[in-house]
Structure formats: structure tokens, C-alpha cells
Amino acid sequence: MTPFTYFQPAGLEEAFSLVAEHGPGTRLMAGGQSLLLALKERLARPPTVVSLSRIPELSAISYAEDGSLEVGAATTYAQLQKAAFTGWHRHISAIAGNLADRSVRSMGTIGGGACQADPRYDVPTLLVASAARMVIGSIDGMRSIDAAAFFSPAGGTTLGPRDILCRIVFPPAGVFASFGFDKFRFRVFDAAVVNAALAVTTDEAGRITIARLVFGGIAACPSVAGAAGARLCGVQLNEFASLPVADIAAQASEEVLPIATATTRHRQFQSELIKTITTGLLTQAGAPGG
């Protein structure tokens, strides 16, 4: 490890302060998960770390006034796990649940999952599907982004040198008529070889009028099947079991990963689990209380 200036800020202000202060450099630090690893082995050697642990709001759990589901960045993905939400907003901590071991659930928080961005994570995956928005500070003022302008194409996120991720806003508790998530993994403390969740809504009328159907692991950010989920909208969730679920599936799994490029025995293994993934999740949402 080699030597850098830590910096343990008490307020947003402060912290804005100091990454404008010490450069591009700089890096943040909220559970140092991948980060302290990474300085361990001399894969980042930035001059300035700043942590962000001692800040109280950004690991505040709260609701807006219109029911939406604030999370500060630096939350842990135990408080999340531990967090008696209701409504869809059970899922988040289903999934904060059954990331990794004991110890990354402990000190990795959600914040740091966004930022590292990593897509075979299951936090970009579930931003982007509940199209969560993504509250971004500076020395220079707040600006709120969806999820999924949050993460690059070409890999990483659109966060600029001196910005912050402070919280993350989901939609209120009512919003999703159904929401699932699932993954395969070899290992219980392996990030996935695939994940995926699909969030649908409906209209007064039990019609479905967005189904929002995202995988991760597939490509350098979450990969969203649009025209697989295109294909749901107009149906009522208790017509689920009339759908050709497996001709669904069978397209989403060429939109995200066409046949053509799955020419290695993974990327033909990550097809095939596209297909099983979705169809468990299309089956799900079809069922009473799915």
C-alpha cells in the first residue's frame, strides 16, 4: 500500500470542499470494500482518500412526502437487509440480503455498489429496473439523474471528478404491480454470472403499461431488453399464463446477448440462463401476489 492523505469529513460540505480541493485523484471511501483491497494490492495509488462514514445523512434511511424510498449512499447493505420497508420496496432488502458473505453485507454499502459499478453486481441491476434516481453532489450545487444515464455504456459511471453520490430515490412502496429479481451464482460469495429483475406497472384497469425487464452481467452496464418487455405491455397480469412466456424469454435472451456473439462456452451458458431467469420472473409476475 502506498502512502495517501485521509481525510475523515463530518458534513456534505466539507466533503465537496475536499474533493474540489485535492484533484481528480482523489478517491472516496464510504465501506472501503473494494476500495481498501484495491490499495492493498497497489491497483490504485490515489494521493487523497476521503471518507465518507462519518457523514450521518448519507446513511439515513427516510420517505419523501410522495412515498418515495430515500437511501443515503453510504447505507450498508445490513441496514438495508434489517429495514422493515413494505410493498415492493421488500425486494431491496431481499437483495441486500443475499449479497456475498456476512462481512461485505456489514461494511459494503450501497452507494459503493452503484459507484464501483460492476456489472455482474445486483445493485445496478436493481437501479436501473426500478429506475431509480440517483442524487448527485458537489462544491458546485445538487442534480438528481435516473439509474440508467447514472451508468456508462462503455463501462464505469457519468460521475464527474469532483462529484458525490449522496442518495439513491426509489419510487414509493405502491408503485410496481410486480417486482422480481434473480441471479445464478456458483458460489454464495460470487457476484453473478447473471441477474435480472423485472418491474412492471399497470393502469386502473389491471393492464400492464410498463414492463421493464434489465440483466446484468451481460455488457459493461445493465442490459435493458425493451422489446421483450414491449411485448407484456397492454396484457393483465392474470393473463400472464396465456403468454408465450418461453418465446418471450427466447427473445429477450437474443435482444441483450445475440446468439451470434455467444461464441464461447460462458457467453452460451449466459444465454441459456437468460432464458431460464426470465422465464421464472414472467412466471412469477402471472401468479396471485406476484
Contents of the next structure:
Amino acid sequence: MTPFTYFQPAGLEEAFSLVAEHGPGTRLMAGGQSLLLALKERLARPPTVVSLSRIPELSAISYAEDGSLEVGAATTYAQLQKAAFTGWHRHISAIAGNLADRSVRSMGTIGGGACQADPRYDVPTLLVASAARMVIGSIDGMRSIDAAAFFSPAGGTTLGPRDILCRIVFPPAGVFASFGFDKFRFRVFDAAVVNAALAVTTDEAGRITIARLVFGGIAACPSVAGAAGARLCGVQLNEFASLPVADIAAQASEEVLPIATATTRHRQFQSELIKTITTGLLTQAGAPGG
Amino acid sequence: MDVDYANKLVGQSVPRTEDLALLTGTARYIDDIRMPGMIYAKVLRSTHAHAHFKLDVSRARTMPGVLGVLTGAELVGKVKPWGDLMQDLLVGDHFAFAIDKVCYEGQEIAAVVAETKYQAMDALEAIDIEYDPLPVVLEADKAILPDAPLLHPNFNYEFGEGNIFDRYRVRIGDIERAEAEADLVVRQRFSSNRQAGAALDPHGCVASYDSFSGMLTLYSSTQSLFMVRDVLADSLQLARNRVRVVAPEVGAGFGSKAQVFAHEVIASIFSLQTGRPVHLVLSRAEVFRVGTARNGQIRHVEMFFKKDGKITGYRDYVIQNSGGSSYWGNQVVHIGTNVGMLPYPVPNIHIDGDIVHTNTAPGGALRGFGIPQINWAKEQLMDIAASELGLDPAHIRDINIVRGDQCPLVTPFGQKVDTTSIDSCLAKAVEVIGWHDKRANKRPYEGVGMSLGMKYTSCRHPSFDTDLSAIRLRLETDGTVTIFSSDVNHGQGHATFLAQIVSDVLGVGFEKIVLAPPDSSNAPFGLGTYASRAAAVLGTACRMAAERLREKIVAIAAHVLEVDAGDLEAGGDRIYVKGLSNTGLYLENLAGYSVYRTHQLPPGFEPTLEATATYDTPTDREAPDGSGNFSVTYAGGCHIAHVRVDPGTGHITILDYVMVHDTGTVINPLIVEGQHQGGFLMGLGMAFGEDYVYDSEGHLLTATFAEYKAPLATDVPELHHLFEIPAPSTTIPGGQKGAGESGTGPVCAALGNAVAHATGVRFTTLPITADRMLLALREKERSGLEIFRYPDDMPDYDGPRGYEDWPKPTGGEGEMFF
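For comparison with the form predicted on its own, would you give the structure of this protein in the form predicted together with its partner chain?
Once more the chain from above appears, this time first in line as the rest of the complex follows.
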């Protein structure tokens, strides 16, 4: 570690001011599970660190009137894992509870995972697939953007130097007719080689209106297989068995990781894993209760 | 009432004395040491794998808190290079720092000592360094090519040249004839990976020079006090009685701490310069880069068989990657190959070895010491041969192995196998796993595979003609016993199993026996703890010392009680007349006589009750043809794995794993079981995940536990199928054999054979990772091959695919590298 000035603001407004005052070199710290490692190895040398751990509203879980789930950015994975969620929100608990190891889950936060923006660590994929809204604050006021717009295609986030991610708003528990998540990692605590989520909405007649198929670990930001997802639209969930699942999975793989670019063993492995995982997600979505 | 003291502790699962401190966090490791006035050193390490460099440390010298800066250039002529004291290389190729050229990433370039760690780190950043990069060579078979970049152009090797720093040769029997008369020849190139010791307690030391007494004390996380002491003293040209090496609790080594390291020399020099204790503990990234790794091997193996499955010959050309520098590298080939040939007494053996330097991490000793590498090749070829001959893999092994009822037996390679139960181990493992049923009723993507391995119990290293350990015992004046040993415990349970032996021989209560902390200034000379030698070699020294001490104690008792020594027995903390166990004299009283009431002693009895014993194993030096019996006795075992491969992800699940071992007479079953489990775990890591992965410039990409894929608890199968079939050694007086490494050797091949049975994919390289497995499955489908070799049959593989492309040994045929 190299010396830095450390602030622990007790409220959001104070945090906004500190960030604005101390400029672009300032690093925000929520659970510290990424930043502390970088500081210890002297890989990051910020002059100023602002902790978000003492701001109560950042670790609150609540529901909006329309049933949307509002999660404070400094909510830990452990809190999410333990939360009494219903409907598709239960997948948020499952994903949070199967990420890294227990000590990381106890300290690490969903907002930290979003801002770290490493798609191998499941959170970005979850946010994009579920079309979460990201509520961002700064000294200039509050605004919200789509998760898809939060992650920069070149890596990292689109947050400005004065911005703080305050809240994540997930759509209501009943929005998705089906939601699935899966991943492959070498060992239980490792980053995913590939993670994937499939979020499906249907109309009154039970026909699929949106099927968002998203992969993490392939690119610098979550990869959406739009065309493969579109092939599911108009189909009844319970008619999935009749779909050419392997074909759709192959299309998804080609769409997010064209085989021509898969020149390394790692890339070729990912390409095969996408097919396997997508086949699994589609089969699961079509199964009763999927 | 007469108490029966015959209930001995040897053979019982006495809970380990060591565990309370380990489990409660009160054990003190190297980084826990705090001394008054202690200062902190940090090392500047190369960020290039091969480069010339220029250095300017003048800014660092002026940084706040800095008390000293060292570079290689200023030590030339003042500090002696080392590496030639303990092995048959005549080249002292180790030094505290690179002088003007680095040969691997992480090599020491300069060091700083400062009042605090952070000041030392700041000062390292103030060192100006300019690299002039050189081309790198990372693979052993590339390093022997004529146009390969040369690592050490200024060294003259006795048996090598260029990057080949040593050669190895075995000529037993008549290999040409074996080949000509063979019914079947199987050939395959196998390569093996680099693996870290990955001891959780990092390498490190605290050096403390007392300018008043002129004594340099080095506290070090090491496996061997005297090897460190002698080499360190020689390097610094200090008298060896003025260098004292002390080991704190050592959180494992696995072989990776069985040599002197540059950081030990650097900290000592700083302490000599400043007169203050100097702390120098390596980070995980440093340990990965310089803490030594398993030597990677490429083996070009041919085996010759008769129709009935009898092995008639073994030919091999091994090219070993020993990294940028290597203390033990050549020994790994000698010993690993010799012992690794067991349990088959092959009549004709022809082996050539080139042991080479590459721009990668130094190759060192690691659990198994060459045996996992050869086992990986040989035991897979046994399966390949079985398949060619239409034989069951269990049968082809059964008809070739050394059998218990043939012992003692001398193999053509010279091994004297005093006893073994390897034949029974095979039969038991086959029965427990349900081998025949699983072979006959194979399920898709499931398979079983086996491997047999034997392991030396300590070793007379060809490099130095010794294999000794020593114990001194003192009966203290309150009837307690202190054990002094320089062989450092780092997981073997010395305090427990030595006390079991002493308790049985002296009749002293187990709880009254203490193992003194290992300290070269008061312990007898021993070689250290490595090579599965503690129970057998140190244990024998302990038994001998205890018997000598008992003789002395009994002599005093016989004199005082006025009875014949032959009528006395020891037990219940006293010496008593046979049959009268509740009478006699307490050890406490006898010890008191020996030092405080010396008129009570028999005439001519030399006061005090101490006894020392040194045990040097009755083993051979290596003969010019490579033969010899290096090991006092041989442990061994049969492993069988039952695996399932996920055809969608390539992930391999171990459904069951059977280990049946011969560890001779087991002193403490609990400790031996732990050793086998740990040994298996190390083999599992080597088989399925651990590797040193480099980029094309020689930067290590796996220098953290996040990237380095050591197995986690969740990757380990239930190890409830663990059995012992003891064949007590007849050479070791107590019958025990080494336990530490027999769990490691067979794992890779057992898993490789199981994977091949499950999928038809034969791995010839390690590790077997999910990505390799899945791509091999896909390519196998595409190619239509029934047996698919990975990586040999992959389209993008650029190595030799067949025998005709194999390289030829580089040494001249007439030479003997001896």
C-alpha cells in the first residue's frame, strides 16, 4: 500500500461532495474486495479513498410501488443471499450465494461487482439480462440508466468521475415467465469461464415476447445474443421441446464468439461451453416450472 | 498388583502433539518473529525472463529509513557462489543476485533494508534499472536446439554444454536384443507440468548477527538446518560454529524448502552489515517465481513386451526442464528414474537424459522427486500395452510386479527390495473398486484406471554419499525426556511419533517427552526432513538412542537395587524388577543420581543420562551404469480411480478413489493416513490443474492462488477407501517405511488411465484440464479416431506426433556421465 487519504462519509450528499472535491484520482470503496487487493500489491495508488460502508441507504433492500426491487449499491452478496425474495428475484440470491468464496461474499457488494465491471463475476450478466436500472448520483443530482448502457463496450463502466452508483432497480418478481442462470468455472471459487442468463417475458397468450440471452466472460462487457434470442419470440414456453435447441445454441455461440476468432484454446473452450450452457438454459426454460 | 506395561504406543493413532498450536493459531511461523531493533529487507526481482541489465541504486540509498542496499556486482569476490558443495555438479552456479544478466523472471537483482517494510518497498521503486531483453527459451526440447538462446554461456559443465547442464545414462542388460525379440513395442512421448510446493507458510527468514559473540543466527522456514548452515557459512566464509540455524514452526515445504535460497544469504549479509535482526519474508508471488517448482519432463518412452505381457525392456530419452537455475534438478532424474522403474524388475533398461536450463522458474525438489513424472509415462504405457495385447490392465501388472514372497529380491536395476506387499495392494484395490465389474459393464463417460508405484524411503543421493539422521536424548532430572533433532518437522508429526518410540523403549509417559525446537547449535548433525525419511531414518536413530539411554538408566538402577540388569524392565516411568511393576526406582530418581548424587553411580559410570545415535542407511552409491540400491526400503501402493467426464464441459468428477499402501510397520496410523491424503492431493493438483503457465516472453501468468489452479477442498473426493497392507521392512529395525510421498506418485497415471477408459482420450501431457478435455472430445468426434491422443492428435499441435519425429539423445554413445 502507498499512503492515501481515507474518508468515511455518513451520508450520500457528503460522499458526492468528497468525490467532486478530490477529483478523478479518487477511488470509491464499498466492500473493498477488489480495491484492497490492488492497494496491497501497489497496483492501485489512489491519493484518496472514499468508503461507502457507513451510508445506510446504500445497503438497504426495498420494493417500489410497482413491485420493482431496489437494492442499495453497497448491499453485500451475503445480504442478498439471505434475503427472502420471491419469483425470479430468487435467482439474485442464488447468483450472489454462488460467487467467489464466503469471505468475499460477506464483504463484497453488488454495486462493487457492477462497478468493477468484470463480466466473469456474474453480476454484469445478471444486470443486463434482467434489464436492471442503475441509479446514479452525483453532486449534480440523481439519474438512472439501463444496465446495458452502464457497461462500456471497451470495458469498465460509463460512470463519470463524480458519479456514485447508488442503487440497482430490478424489475418486479413476476415480470419474467422464465429466468435461468448458469456458469462454468474451473474451481468453485474461480471466476466463470463463461456465465449466461436467459430472461424470458411472455404475453397474455403465453407467447414469448422477449428472450434476452446474455453471456459474461466473452468480451469486456456482457455479450447479448440478440438474434438467437429473437428466434424464441412468438413461441410458447411449453413448445420449447420442438425447437432446434442445439442449432439455436450454436447460433448464440457464433453470434457472441465467432468461431473464426476462436483461435486460442481458451476461446475454443468458451465457444463449446456457450453451446453446452445455452442448451441447458433453453431446455430448463422449456421444462415445466422453468 | 502387577501392571502390564507392554501396551506399546508404536502402532497407535496417538493424536498429534503439534495440532493444538496449529489449530489455535498459537504456532509461531517465520513471519510471526519480532525481535528488538528488527529491520526489514525487500528484494528487487527481475521483470524479464532473459535480459542484460544496468543498475543505479544511488537514489534508493538516500530514501527515508534506508539502512543498506545490496547488488550482485558489489558482492563478487566477497561472497562465494554456491551449488557445488552438495551435488556432483562442479559449478557453483547460485549467487545472491544476478550480476549483469537475468535468466528467469523473479531472479534477485538488488535488495534494500530499511526501518520499515514500506520504506524498503519505496526504496525498491527508487532503483533505476535498464533491461536489454534477450530472446527466451521456455521449453526443454527447444533449449537443446543448436540455435537456442544460451542461459549461462560462461559455465563449463562436466557432462553437458550449452543449456544442457547435466546428462544421465542407464545401461542395464541388452536393449537391442530385447527390442529384436519383442512381440510388442509400445512407444509414446509424454510430458509433465511444473508444479509449486505451494506451502501456505511462505519462504522467509530473520537473520540476526550478534557482533559481540560473532554469532550469526538465521531463523528460517526450512526443511534442513545443516544444509542451510553449511552452505550459508561457506558462501559467507564464516566458521560453521559461528552460524546457527533455527527453524520456527514450518508451515510445510514438500521439498520446496530443502535447499539454501538467495534470500537467506541476503538477509544474513544485511545483518552482518547493520548488526541488527533483518526480516526477509517472501510474498506469494515471489514464492511462486523463485521458491522452486517441480521439474517438467518430456519422456520418449518405448517398452518391449512378450505376448503374455511380460516386460522385457524399457528405453527412454528424458529431457528435463529444470528452469533458470537448479539445485536438485539432476538428482530428480537420477533418483526418480531409478526408483520410478519399480515395481517392475525390468531386465533391459536403456535411458538417456538431458537436464536443461530454460528461462523459467528454478526446478527443485518436490514431493515424489521425479517419480510422478516417470509414473505418468510408464503406467499409461502399461495400459496401452495391455490394450494392444488384449490383456486386462490389472493382469499385465500382476504378472510383472515384484511379489512379496520373492523378497528379499535384487532387481536388474540394483534395487534391493527387502519386503513388499504391492501384489496384495493390487489385489485389494481391484476388489474394493469393483474393477472387473466396472470394466465389463462400462457406462458412457465413466471409467476406471489404475497405477502402481513404489517410493524410496529416504535416499542415498548420487550427489552426496550419505543418508543419515541423528537424535540426542536427555533424561532430565524430573524424569522427563528431551529429544534433540536437527531434522525439522513441517507436518510429519516428529514430536508425536518420536515420543511414541521413546515412550515405548524407556517406559516414560508420552506426555513427559518433549521435542526441542530445531536448532543447529544444540542438535546433532542430520540431513533434514525430505524424501519420506523421518519415520524410517530419524525414527531408527531415535530407537537406537533410546535403547542406548535405556541401557545407561538400567545400569544405574541395577547398581542401586543390587540386581542383575537383565532382571530389570522399564515402564510406568520407572525401572523395576520383572514381575514387580509397582516397585522399583522412578526415572526421576535415577536421573537425579546421574547428575546430583554421583556417588550412587556404578563405578566408572560417566555421569549424566544422555545418549546420541546416528543412523546412516545401508544403501549404495550409484554405479556407472546407473544401477544401485539408493533406498533402504521401498514403500508402495496401488491406486485406482473411478471417474466421470461431463461431455458438455469437460469437467472430470472423481466418483471413487482407492488407495492401498504398504508403509511397513506404521508408527502412527493417524499421521500416515494424513500423509497419504496429502500426497494424493498433491498428485490431484498435478493431474488436474496446477501448472506454470508462461506468456511468450517468459512472464509467469499463474503466480497467484487465483490463477494457479491448486485443488480446493470441494475438488477432493471422499478418501474413505484407504487401506494399509503392511510388509514390515527387514532392513529398518522397527519395520517402518516412508509415508510422505507414496500417495503422490501414482495419481496422475491412475487418473489418466481412468480418463482414457472413460472417453477414449489418452492424455500425454499434464494437467488434464476441462478445456483440454472438452476440445479433445470434440476433436475425437470430428476425427473419428477410436483412441485419440491429447495433444498429439490435435490439429494445431506442433510437437512430434510420432516416433519418427522424436529427437535423439545428445550425448555421445561411448560416454558414461558419471
